[in-house]
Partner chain sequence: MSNKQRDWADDDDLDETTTTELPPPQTMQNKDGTKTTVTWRYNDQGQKVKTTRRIRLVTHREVVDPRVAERKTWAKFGLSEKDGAGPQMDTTSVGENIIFRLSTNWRKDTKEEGKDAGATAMKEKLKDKTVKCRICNGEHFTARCPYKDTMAPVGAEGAAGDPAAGMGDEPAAAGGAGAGKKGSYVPPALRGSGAGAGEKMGGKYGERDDLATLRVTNVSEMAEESELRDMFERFGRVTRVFLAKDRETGMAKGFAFISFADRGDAVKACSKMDGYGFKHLILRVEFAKKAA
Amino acid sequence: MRPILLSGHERALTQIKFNPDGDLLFSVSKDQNICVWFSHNGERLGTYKGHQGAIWTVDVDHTSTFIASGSADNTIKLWEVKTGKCLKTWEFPTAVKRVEFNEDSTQLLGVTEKRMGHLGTIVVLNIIPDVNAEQSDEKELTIVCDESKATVAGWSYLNKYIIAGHEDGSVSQYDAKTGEQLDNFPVHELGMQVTDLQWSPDRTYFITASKDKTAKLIAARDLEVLKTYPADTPLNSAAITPKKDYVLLGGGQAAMDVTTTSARQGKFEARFYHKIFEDEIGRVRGHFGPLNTVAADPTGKSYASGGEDGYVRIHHFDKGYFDFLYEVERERQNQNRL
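Supply, in the form predicted together with its partner chain, the structure of the chain whose sequence was given, as a single chain.
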């Protein structure tokens, strides 16, 4: 497996995202550019310029026509993927930490930071799926998180719920139409923030990563914890790999803690766990800083990771990855063949 190194950013990566066809990879970092890359060879298609602060988050719609980005300059921007043109800017009182399109890309949610007397909120914006249309300034919905601010959020299956992960380690479920809080569970250890939330392909369950060194697979319908993946380091990101039943975790000692902890190297690795058996089955090293974000290619052929070191690494899996089976799985396969 030869990784492709993308060095288009000058500062730490904050989020990377594949489009649904898996051919484009969007990356954002604390420098002020969004980059888009062809995932098969690492060629840079272009950059999106316009933000005035660190960019925290990016998401692409299901047709790969638009991307949305949220930044520390207190704006969400909507861009045309093909040309790099900024189509719309929404202003907020505080920084935007997470954006996500809903399943049919008619709405966009944004998570705003709690700061300067403002409470953390989750806002929902209507999107007109036309490049030439004038997008509305109106907010469709505003959910105020008065207990603990939301750090991540996403849309569940059929746009039924908005699921949010909070700073205190809890996960909550909101009605996506009314914004009413339906449920809230302390899934992770108290006070250990949820750092990432990524969906399964059908959006019926999701994986959360947390600073409490675990990642959890949770059902969207009732927030039941299905699986737990313990790691030995705080986690920044987690993804579910399509095609094979694995999950992918990324983390590492936060940059500010490195000098105060053991000098032992090697926590800056992507970890693969078996989704069902919850066993760690492999690691991929390469970054020389903590992994801030990982993403799995929706076609299942590759994955990418972005690190504090400013690099994105795209890994195309070898045959061995697809052939790997547990003894029980292999036996079942042999039985079926007979």
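Having looked at the form predicted together with its partner chain, could you now put up the form predicted alone?
Next up is only this chain, free of partner chains and other molecules.
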């Protein structure tokens, strides 16, 4: 798999996101720019400029009309994908660490930072799916995380729940209409923050990554841990690949925590695990620093990673990836043919 190297950012990547068709890749970094790329050849389509601080998060709606971004400048911005125009800015008392549209893109959630006397919150904003509409300033819902601040959050299937990962390693389930907390489980080691949360295609289950060196597959309905993928390095990001039963993990020891920094030492590789059997099946090298964010293309043809080194790498899977089968999978395939 020869990677396509995207060098449009001057600082560390914070999040990357494919659009639902898989033909565009959005990337944000600490350099205050949002870039959009064609995923098949890595050509840059454009940049969205307007934030005054590091951008922590980006998401794209289900029709690729809007993107939303959250930044250290204490704002969420809504942009028109096609023109690059900023349509709306919402202001908050602290930095915004995560944004995500719900399934039909009628609402957007934001996770705000706990700072200077302000508790961390999860806010929900209503979105009018029209680029000419005047978006409302009102917050539809504010969930205050008084126990442990939320670091990541997202919408489950049918917009039923908001699921959040916390700084203390726990995962919470909230009623998406009322904001009431229904459940909270210590999924990861105590005090080891949840660094990422990404959904399965139907949003019935999700994967979390954590500083405790594990990723976990969890059911949205009851927060039951279905699978655990142990790694040998703190994890920053995890994604579920469509089409094949794999999960993809990215992480690495931060430079300041590594006594001898060689790429080998820091373990800067994208790791693939079998989703069902929990075995590690392969690694892809390339970054010169920790992988801060990984994303699987919704069509199943490729994946991308963004690193502390400022690069985004897109890998298109080769034939070997699609042909690889475990013994039991091969048997099942043969039975289906009979």
